[in-house]
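Next up: just one chain, as structure tokens, the form predicted alone.
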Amino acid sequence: MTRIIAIMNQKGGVGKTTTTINLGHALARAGKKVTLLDMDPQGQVSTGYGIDNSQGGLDQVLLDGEYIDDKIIVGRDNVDIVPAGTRLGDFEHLATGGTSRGHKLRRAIEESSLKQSDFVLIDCPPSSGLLGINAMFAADELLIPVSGDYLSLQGLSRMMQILKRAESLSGKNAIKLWLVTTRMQMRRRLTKEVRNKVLKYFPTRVFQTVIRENVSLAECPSFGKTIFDYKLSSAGAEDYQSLAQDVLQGRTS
């Protein structure tokens, strides 16, 4: 079975794209066939793998009516990348097709090849958009990144009103939540009382690798490469490493 997962914070800044990018190289070393879908229009998941990003991709799918597998781009051994292309943004301002404008990326992955991969990644704007509605109406599975600090934590609350919204206008079973703990700086005290707070209002829905913060996480996007590639002996490799592992097992704290 494929697991679909969107990865979805409506706060910026806390690790999305980081994870999207990373988690999805660690599963693909971990023996896993990975699909990353780009749908954020600043296009930084194509960013991170050294791809161009202004051929096209998801934005001729929805826009356009275009096949998802014309779009797919070899990124590693095992990752193939579905670029956001450069009209993507233009999605959020769809005026027609009713109830169906939320469906659309759900409809396109159903008539693709996708279904062969064992995981499929989507990163996701942080908005509460139509590209986001997309994103959820896709995906089994929500992995929200909440980072050590307070604000993260105002915006996983947005984000649990969104996702209850967005269960009841799916007509599906509910979405099998995660959520991982990012750009966490474990000698301060605020950290651990971010990740404390998440743990106790989040119980077995946590994964139990905490991502620290990690300036090789920063620096590798720019070289178009991804943690492995450009650090492969850094705390950052090691925590998605890691990470891969809880999403295969379930491991939760």
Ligand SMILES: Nc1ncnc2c1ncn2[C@@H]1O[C@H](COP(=O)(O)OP(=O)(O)OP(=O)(O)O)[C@@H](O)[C@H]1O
Second form
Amino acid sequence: MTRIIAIMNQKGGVGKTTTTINLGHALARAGKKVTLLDMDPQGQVSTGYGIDNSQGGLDQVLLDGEYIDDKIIVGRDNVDIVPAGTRLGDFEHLATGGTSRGHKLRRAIEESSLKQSDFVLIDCPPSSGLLGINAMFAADELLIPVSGDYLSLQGLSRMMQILKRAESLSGKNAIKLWLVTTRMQMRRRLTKEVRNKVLKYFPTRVFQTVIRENVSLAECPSFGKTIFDYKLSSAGAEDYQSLAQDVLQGRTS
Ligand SMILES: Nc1ncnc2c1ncn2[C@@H]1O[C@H](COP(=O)(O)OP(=O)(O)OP(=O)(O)O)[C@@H](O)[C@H]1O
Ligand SMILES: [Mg+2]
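Complement to the form predicted alone: the form predicted in complex with the ligand:
Up next: the whole complex, starting with the chain shown before.
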């Protein structure tokens, strides 16, 4: 069965894209077939894999009704990528289509070959608009990265409100929720406080692996490389490999 996971947090810079890119590659290296969907108009999943975002992708799927299957690009062994395309931002302002606008991605996935993947990871933009709603309706699971700064906790409570609203709108309850703490500097008191608070609010939903702040993770996208291409011996590679095992085994703290 395919696990469709939206990587979401309306707060910016918490590590959504970094997690999509590197968790995706880690799962592929563990033998899983993975498809990455770039639902952020910034198009950074493509950048991270050294792929040209301007050839189109989800923008043409959502705005023009093209097939996802025609937009797939092979990123690495076992990693397929559907880029954002340059017009994806226009979809956020789409005024026509009523409530069905929120279900376009889900329908597009249903009529694609994506159900042959073990995992579909959706990188979401830092907003709570139509793109995020589409990702939420398409996904069975939400993975929320929470970074090690205090404002991150505020983002989290807002995130929970959005999730509740989406659940009541879609009629689908119990979308599975996971959290991962990212960009953690465990020597800092604040970082430990954030991790403890997250564990307190979501005692059974926080993945065991702590993603540490690691300079190689920040460097690799500029080379079009994942952490596994760029520096296999880094803390970043170790952490994302471990996170992949958490995801495969449902291993929480
Ligand atoms: N564990 C980490 N260690 C060091 N740098 C990191 C780490 N995770 C992310 N970064 C860096 O932090 C910045 C923000 O990360 P990223 O783009 O993944 O966040 P995002 O949540 O996708 O942001 P946005 O909301 O803009 O889409 C990037 O420059 C990224 O390289
Ligand atoms: Mg991002």
